[in-house]
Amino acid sequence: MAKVVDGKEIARQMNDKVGNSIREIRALVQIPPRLVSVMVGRSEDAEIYINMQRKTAESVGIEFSVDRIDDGITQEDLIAHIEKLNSDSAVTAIIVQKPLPGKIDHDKIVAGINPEKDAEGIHPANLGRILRREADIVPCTPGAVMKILKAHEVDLYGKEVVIVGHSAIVGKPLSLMMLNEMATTTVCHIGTFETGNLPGHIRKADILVVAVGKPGIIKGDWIGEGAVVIDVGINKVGDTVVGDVDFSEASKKAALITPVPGGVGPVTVSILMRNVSRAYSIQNKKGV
C-alpha cells in the first residue's frame, strides 16, 4: 500500500517559515504585507477558497481583504481597478478569483497585474521566468506539486514524469519546472485520451501528476508498481470531494500518493502565501 501524503503537515511547516520571513521583514519596514482578493460576482466555490486564503494569510501575518465587485463590470473597468491596486503601495499582492463572468477575459486581467504583485505567479512575465530558471514567484499548484515531491525526497533526475492536463496555469508550467530538474517529461491531454494512448503513457510513469478535473478518470490498473501519484483534481460528487485518480485502486500499486482532499490543496494555499512573502521582500528591497 502507498504512503499517503499529509498535505496539511507540509503546509503547516511552510506556513511557519513564511511567518518567520514576514516577521523579519516587518521588523525593518513600516507597511505590513497585504493580499487583496478581487472577486467579481458570487461563487460558492470561490467563497470557500477565499476563506482558506484569509485564515492562512492571517496565521502568517499577512493582511487580507476582498474587493467584491458587481458582475456587471466591464473588462476595461476591471483592468482600471487592477491598475489602482498596482499603484497602491499598501497592496503587496493581488489575486483575481475565478470564475469571472464570461464577457471578461481572465488572461487579459492577469496580464494587467504588476508581475511583482502577482500572488498566483501566472502573469506572462512570471511564467517566462520559469523557462529561464529565474522564478521567485511561481504558479501555486505547480509549486505545490514540486514542494510535495521535495518534502518526500523524490528524485526527479532522469525519471519518467507524466503530466495529464496541459493548462496554462498547471500542466504547462509544471512541465517546465520538471524539465528544470532534469526529469524526462511527457504531457498528456485530450488528444492523448481520445486516441487511446493515455493508459500506455501512464503505465511508464515513475511520477504521475493528474490535473484534469474529471473524477476517477485515471484507473488504478494504469498505475505502474512503485509510482508516485500526485492528484491535483478536486471534484464534487454528491456530498463528497474526490480527485481525478481512483484512489482506492491506485494506492495499492503506488509508493506515494496524495489524497483528495488534504493533499495538494493545503500546500497550494501555502505556496500562495509564500509568493506574497517573496513579493513583500522584493518590493521592500526595491522600494516599490
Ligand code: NAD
Second form
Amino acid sequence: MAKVVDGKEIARQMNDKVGNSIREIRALVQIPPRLVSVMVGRSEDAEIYINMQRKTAESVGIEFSVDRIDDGITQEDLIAHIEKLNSDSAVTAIIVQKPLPGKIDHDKIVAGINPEKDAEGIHPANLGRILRREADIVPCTPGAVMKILKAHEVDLYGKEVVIVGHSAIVGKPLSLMMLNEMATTTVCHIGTFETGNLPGHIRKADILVVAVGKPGIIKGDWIGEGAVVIDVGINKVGDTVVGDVDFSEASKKAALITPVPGGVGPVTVSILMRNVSRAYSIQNKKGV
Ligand code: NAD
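Rather than the form predicted alone that you just supplied, could I have the structure of the form predicted in complex with nicotinamide-adenine-dinucleotide (NAD)?
Now the complete complex, all chains and molecules, led by this one.
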C-alpha cells in the first residue's frame, strides 16, 4: 500500500518558515507585506479560497484585504484598477480571483500586474524565468508539486515523469520545472486520451502528476508498481471533493500518493504565501 502524503503537515512546516522570513524583513522595514485579492462579481468557490488565503496570510504576518468589484466593470477599467495597486507602495502582492466575467480576458489582467507583485507567479515574465531557472516567484500549484516531491526526497534525475494536463498555470510550467531537475518529462493531454495513448504513457511513469479536472479519469491499473502519484485535480462530486485519480485502486500500486483533499491543495496555499514573502523581499532589497 502506498504511503499517503500529508499536505497539511508540509504546509504547516512551510508556513512556519515563511512566517520567520517575513518577521526578519519586517524588523528592518516600515511597510508590512499586504496581499490584495481582487474579486470581480460573486462566486461561492472563490469565497472559500479567499477565506483560506486570509487565514493563512494572517497566520504568517501578511496583511490581507479584498477589493470587491462589480461584475459590470470593463476590461480597461479592471486593468486601470490593477495599475493603481501596482503603484501603491502599501500593496506588496496582488491576486486576481477566478472566475472573471466572460467578457474579461484573465491573461490580459494578469499581464497588467507588476511581476514583482504577482502572488500567483503566473505573469508572463515570471513564467518565462522558469525557462532560465531563475524564477523566485513560481506558479503555485507546480511549486506545490515540486515541494511535495522534495519533502519526500523523491529523486527526479533521469526519472520518467508523466504530467497529464497542459494548462499554462499547471502542466506546462511544471514540465519545465521537472526538466530543470533533469527528469525525462512527457506531457499528456486530451489529444493523448482521445487517441488511446494515455494508459501506455502512464504505465511508464516513475512519477505521475495529474491535473485534468475529471473525477477518477486515471484508473488504478494504469499505474506502474512503485510509482509516485500526485493528484492535482479538485472535483466536486455531490457533497464530497475527489481528485482525478482512482485513489483506492491507485494506492495498491503506488509507493507514494497524494490524497484529495489534503494533498496538493494546502501546499499550494503555502507556495502563494512564499511568493508573497519573496515579493516582499525583492521589493525591499530594491528599496521600493
Ligand atoms: P484546464 O482545464 O486548464 O486544463 C485541463 C487539462 O486536462 C488540459 O491540458 C486538457 O487537455 C487535459 N484533459 C482534459 N480531459 C482530458 C482527458 N480525458 N485525458 C487527458 N487529459 C485531459 O485545468 P487546470 O486549470 O490546469 O486544472 C486542472 C485540475 O486541477 C482542475 O481539477 C483544477 O480544479 C485543479 N487545480 C488544483 C489546484 C490545487 O491547488 N490543487 C490548483 C489549480 C488547479
